[in-house]
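Okay, so here's just one chain, in structure tokens, the form predicted on its own.
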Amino acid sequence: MEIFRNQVVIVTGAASGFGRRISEKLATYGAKIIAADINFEQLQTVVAQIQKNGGQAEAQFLDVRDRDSIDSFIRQTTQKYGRLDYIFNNAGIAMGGETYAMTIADWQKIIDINLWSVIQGTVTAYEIMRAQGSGHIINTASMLGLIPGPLSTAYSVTKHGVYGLSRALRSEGKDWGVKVTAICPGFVKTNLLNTSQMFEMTYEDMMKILPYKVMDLDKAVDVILKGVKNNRDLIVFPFHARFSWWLSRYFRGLLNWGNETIISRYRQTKKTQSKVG
């Protein structure tokens, strides 16, 4: 995709999952990748491989819970390269399980990482891009930012916030030449779920109740970058995400019934396991 050639691109959460694959793919298109993550050792491996393959990339340690560090990182990158063309606010975590088992500290953690970091990254990048008269902000939300996500309630809350931020700011940014896109993927094969913090639930429990087929990561990133290239305001994929979103708008009761059925089956399974144990 020629549109990305020589573009200055920040990607957070770039050591794994979406962030890693987006960085790798954009590097093959000739973009200059500034990859950031708290897992610096793994990030350096990713960047080294990009460079070995002939791409332009550099690694930056970043704890997205530190909003001052996000602000400084974006400004220093812009100063170094003279501009900022794209920022993928992608860093995030997942939490799964019963909401009653979560503490306020758990809520604070996921809100800091999934929502506040995106707000900070967006606000700083928007200021820079507005001044330069161009730029594209891409924020990773989720299908659970479009529909209710029981057994992932806190995650769903943060992703609804990212979706709302992105959609509203897009209208404000248009006259300034700033584009904003929200990515709303369904279930994609990354390490997000199996590294999630679970509450009275295991990764295996989560996979058993998923009524969807998990999408291949490479295919997902191709969809994302094509949507960014075409300046889509909202990138919802795969089919199960689009279909669930459609249900939530036109047949809300049916979607609620489906969610309640999933929860009922999950709780019944846990009761059975408890009796057996």
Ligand code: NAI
Given for the second form:
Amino acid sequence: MEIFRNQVVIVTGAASGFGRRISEKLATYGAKIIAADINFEQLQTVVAQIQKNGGQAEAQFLDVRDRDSIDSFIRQTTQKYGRLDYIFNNAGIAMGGETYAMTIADWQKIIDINLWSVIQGTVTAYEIMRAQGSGHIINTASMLGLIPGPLSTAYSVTKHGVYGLSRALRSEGKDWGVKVTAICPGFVKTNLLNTSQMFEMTYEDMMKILPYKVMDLDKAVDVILKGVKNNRDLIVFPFHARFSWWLSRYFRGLLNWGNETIISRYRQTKKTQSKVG
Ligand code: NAI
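Based on the form predicted on its own presented above, generate the structure block for the form predicted in complex with this ligand.
Zooming out: every chain and molecule, the one shown earlier first.
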């Protein structure tokens, strides 16, 4: 992974999960990591550990709901280091459950964090990288940016947006030397699901309806960094994500049927539970 040596890399959502492990691994490959997160205490622990292991990293408080802060953070980082080589627009949240139980404020929150922040990070980085004539923007979408997931409508909306943004801009950016990649993982073991906001659903309910085996984070990040190194347009993994995507393209009705079956079984269980309770 020599390609990452001395590269200036911004990672949002770096206090946990994907962002944390991407930062840690890239630092071992010699990259300079500028790690940002709303959870500053945890972020500082991550950065201190990277430094202790001999890596180069700094921590920046960032709430990605504040788009002006994203813009100034990226510009200040570029000014400080003289360039910006990679940006991982990765911070995100999940929401699960019945769409009828969500308010517009809930929609606003997930769109702000999962989509608007990625648009802002992309637009600012694109301007800088286009002027440089080089750079790579990596946006974390999801397999639910490729297919609809049961009882995760709002999340699917945001991730389809990230997917569309990244694919469309990739072709525009090519002539300017700017690379764009969308990451579309299936389910990976991080804190995302246990910190999700749920609507008429519990974490245990969510885990029961997941028809997939959750992937190990370390392996997932290896797949991501290999894909970024090879400048892939899309990084779709593991097998359950690639298979569901294939099903959605060629046997859409079957995927719809699968989702509908999961939803009606879930509702039936809830009804039985509430009668028992
Ligand atoms: P995680 O919960 O472990 O990490 C998310 C990080 O984002 C946390 O450190 C959190 O503090 C930060 N964050 C949340 N809101 C923020 C805000 N307003 N401002 C700044 N930082 C904020 O979850 P994970 O799984 O590492 O999530 C990273 C990305 O991966 C997300 O975009 C998620 O949607 C995506 N993803 C995750 C999958 C999974 O199965 N874990 C599958 C597909 C996509």
